[in-house]
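This document opens with one chain alone, in structure tokens, the form predicted on its own.
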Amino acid sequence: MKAYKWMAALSAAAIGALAAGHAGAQETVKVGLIVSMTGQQASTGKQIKAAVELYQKQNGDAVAGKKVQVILRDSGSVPDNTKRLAQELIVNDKVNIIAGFEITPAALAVAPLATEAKVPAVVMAAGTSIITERSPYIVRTSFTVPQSCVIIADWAVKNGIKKVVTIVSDYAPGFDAEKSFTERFTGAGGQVAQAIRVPLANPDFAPFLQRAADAKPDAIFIFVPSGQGGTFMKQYTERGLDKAGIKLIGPGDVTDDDLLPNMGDAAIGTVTAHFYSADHNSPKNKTFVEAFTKAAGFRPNFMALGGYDGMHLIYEALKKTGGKADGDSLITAMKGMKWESPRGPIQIDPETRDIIQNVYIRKVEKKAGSLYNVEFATFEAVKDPVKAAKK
């Protein structure tokens, strides 16, 4: 057997050996939080980290007689780093739970490790539909891309948008966005004039925006990962597409609350479908935004909610198990769990371990001199449409 195969076999053996006993015996429940604190997805990492810290500040670091210790690791926005760090956390740090995962490749990279070690993986960010299908130990507190894309397609058709150019990032969530929007939009009589995919890393949107402008659509449907919306909006404005009357629609990543205040007035009027806005009008959200902004120094975005609710899920699962922290007990406790989040009512689907949540239609407006995604319609209890279609 070649050397690298020996190493892989030993790693698998080490991880498998841990599944039998390390979790239940500890007085401390360890959560390995793997997010990007540097690199292209750093804005996601800072949001999740701040949310996790706020949750523990508000709820303490002990639950069900166990101390909860969060061990932060920076993936540097590199999925291969995520896999290595997850393995180190499971084998060396003996964590009971791994969490974070800013993009789909990162979440998929840890799926086999979660299965082998029977360690729950709480996906706080990545949104491709298939993620929870890759391991019975994965549960998601963020969103799925199709949840918002089918809703914005419905809205577009009902509001006179007949011809669209789609622009999506060239990776799995982009494909999810393109497919779910296109099927719903064209199925209702809409036309997709062009389907454009742009590089995930350091994209220059300008040439693609020119292609879109040349097609003279009513709107551009845009999906880019959290953190790239500012670049897109800047180049959309520079190309004069706003003045040409070409609307922007899509899921909420493009008008990410973290970046929106600096996007400028060109963003005003952009309509998106998403599960959270910092402007969400509920007492619970107002309290959350105030506390988060005071503690972190910046506005929470939808990634912060994935982290905040991920910690809530972990704490409540530990309460249900009486402090038992083995993977099977925790996952069983998490299935079907419901609570009121700052985003609204949410539930972990007991069958898919994915999140069920409201999706809101929002328009960018200026309020008190700052830009916000202002919600004006609600679609309640939306499941992942891709999984729902498989039944």
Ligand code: PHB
The other form holds:
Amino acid sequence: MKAYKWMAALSAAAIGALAAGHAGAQETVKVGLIVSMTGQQASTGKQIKAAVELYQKQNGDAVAGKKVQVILRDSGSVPDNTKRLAQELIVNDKVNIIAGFEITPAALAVAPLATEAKVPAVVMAAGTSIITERSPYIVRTSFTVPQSCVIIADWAVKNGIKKVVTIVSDYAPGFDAEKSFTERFTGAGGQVAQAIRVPLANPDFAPFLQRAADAKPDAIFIFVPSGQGGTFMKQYTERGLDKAGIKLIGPGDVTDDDLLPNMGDAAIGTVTAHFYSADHNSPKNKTFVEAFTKAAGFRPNFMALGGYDGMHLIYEALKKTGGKADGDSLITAMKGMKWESPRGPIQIDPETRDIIQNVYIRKVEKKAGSLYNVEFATFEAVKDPVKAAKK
Ligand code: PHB
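Target state, the form predicted together with P-hydroxybenzoic acid; input state, the form predicted on its own:
Once more the chain from above appears, this time first in line as the rest of the complex follows.
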């Protein structure tokens, strides 16, 4: 039997016992970082890896008397791989923390392992609301998709947009986007003429864009995960929709800073709501973007912030516990933590372990010859609206 098969066969209880037995006694705190370095979500892995490396370069690789060792594993953008790699990292490498998770199915796959092994899982990317409710050991430093969608819905209503066609990727965060936007928009009198879902794998938007255009909406609301905005924008332009007077709105994933510089002028004027733009105007962000770009050779996108702040959360939690690295101590320390990120002020909600952050409205503009999401309005300390509504 191959080693990984044996591992997969281990019961969850055995994993828990192993992890518990090894916590605390070590001088090295190990962080198992599982992201996609290859496959469809490779841009997210590339961004998070660069951000984690930058954080350690700037802050050193030791905190509270412990060395922090990051063990990077490539999920290949396959959630089953994430689960297997998390099992191996917990059982063989005896990591104290797992982190990363480029898409929702990957984060959901590790939730039961985090619970059984009492190992904190720092979600640095995936954005479906439900994720943090799947384990008391999950904490999120990225975002929730509805956080941005309700804000752009309000903006649309206020700016005379009455009829919208929604286009979303056909999986959990797409459903979150469609639902949270539609409820808020129609609740304020807007009309959703059509709700279109596009496959996540190798999407061809062209036929869906034609259907959307035929409905003659004021705007198309689009959610695609980071990494797919370039394909979408290309097909949107090829169909001539940029010239048809149909506005493009959505959460900011579509105008992701990783791809935006190469999207072409058709992207200009796209209005999105999101928590991070490389153009965010603060001294902290200017320093961050400069250091990141210099070290990585590309612009940070919103996923980089999940990685950078995820590391900050781990370091600060270790300071607070005096280097104690068992799951319960770390999670307790992480709850309620607040700091100034390059994206603006953020905090970990002590009740939900989810992120509370500013959401900005931005418009794509050309600045010094390059496309940016230029922020023009701020909504402060936005909580995940889905969890807020459940209370
Ligand atoms: C997700 O799968 O949760 C996800 C991935 C990329 C995004 C947003 C959500 O940009």
